[in-house]
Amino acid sequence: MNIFRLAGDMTHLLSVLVLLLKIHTIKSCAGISLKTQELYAVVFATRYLDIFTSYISPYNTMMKLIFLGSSFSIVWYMRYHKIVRRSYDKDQDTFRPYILMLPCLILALLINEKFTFKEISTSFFLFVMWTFSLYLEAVAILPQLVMLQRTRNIDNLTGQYVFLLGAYRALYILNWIYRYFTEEHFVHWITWISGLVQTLLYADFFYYYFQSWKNNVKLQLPA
């Protein structure tokens, strides 16, 4: 654990709290892509298949449970809560998840590496699912970004949620750089490339987010 990893984890956690705050207090999921939330639920479900078979620390287990529980809770609220689901704009959220999931699964079967992290089982199935979760997380934000470009009406909490998700990944890149120079044999190309792709997808959003903050105007993305 280092300061960049901890900051990344806390930023990721804060992004989830911001979204849950919006859903619980305002009873609205306007501007939020259900497709992205379902993809994140798949990401965490496939990444943490070892939660009951491998133990590292209370912190590690707690974070796994938080992200698993929160991701499925958000999907449930958006699909089934009698008030929240009314604010979901399915006409704007038309991205087809299988366009992302199928290539990621094929890529995980073809290109993977033998992880040495303690929490990863040596079984091939868990190994491929872990790799699949990395690929899928890298592109899971795409339905959300497409939806924001279509609606162009981004409220503060939605903007903060997406910004914090991007910041979490950027901090993880700093964590990897730090570990590369301080730990021997710390080379994980698939993790690094997936994380870099994910961060680059936020580049356009970051630009307009900082422009809106600088000029004190409402955040809008170009159509």
Given for the second form:
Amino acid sequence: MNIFRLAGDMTHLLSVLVLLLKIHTIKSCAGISLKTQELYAVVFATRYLDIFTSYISPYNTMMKLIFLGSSFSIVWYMRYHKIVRRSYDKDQDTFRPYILMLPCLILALLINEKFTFKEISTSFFLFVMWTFSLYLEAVAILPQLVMLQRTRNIDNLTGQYVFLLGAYRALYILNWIYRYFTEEHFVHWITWISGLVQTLLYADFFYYYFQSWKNNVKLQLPA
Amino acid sequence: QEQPQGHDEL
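To complete the pair, please output the form predicted together with the partner chain; the form predicted alone was given just before.
Whole complex next, starting from this chain.
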């Protein structure tokens, strides 16, 4: 465990807790994209399939449970909670998740030189699910960014949520660089690319977020 | 089984 990864995990944890707290306290999900939240639930579900089979550490298991629990409860609140669901603006949240999920699944099936199709085993299945969840995580924020562009108003909790989410992945990239030089541990080149794509997707948001913070004005995204 | 994202990473 290095400081970049710990900071990344804490930032990630903070982002989901900020969102959950917002929805729970003000009983509103205005400006939040349900599609993005559902995609994140899928990301965690497909990445933590081995939560009961491969035990790493109490920290690892606890964080996995928290991420699974928080992402699914956010989806539950936005879909079924009688008060929260009324504030969900579905005709602003029109991004079709399948146009993100299908390419990620195809990419996950195509790019794993480790396996050929003849060895359809559980580890093949798990590996495909891991890579699928990595790619999906890189693009899962798109529906939310599209919705922010559309609604143009962005309350500061949602802004903080997106900012923390982007910051966590940037910290993870620093973690991969750190591990590459210190532990002779390297992640798959595909992981680098999906992590970079994910961080770059946030780049323009970061720019506007920083501008609004510097000029102390409300965050406005250009149309 | 090496994971695409470090085996001990979230």
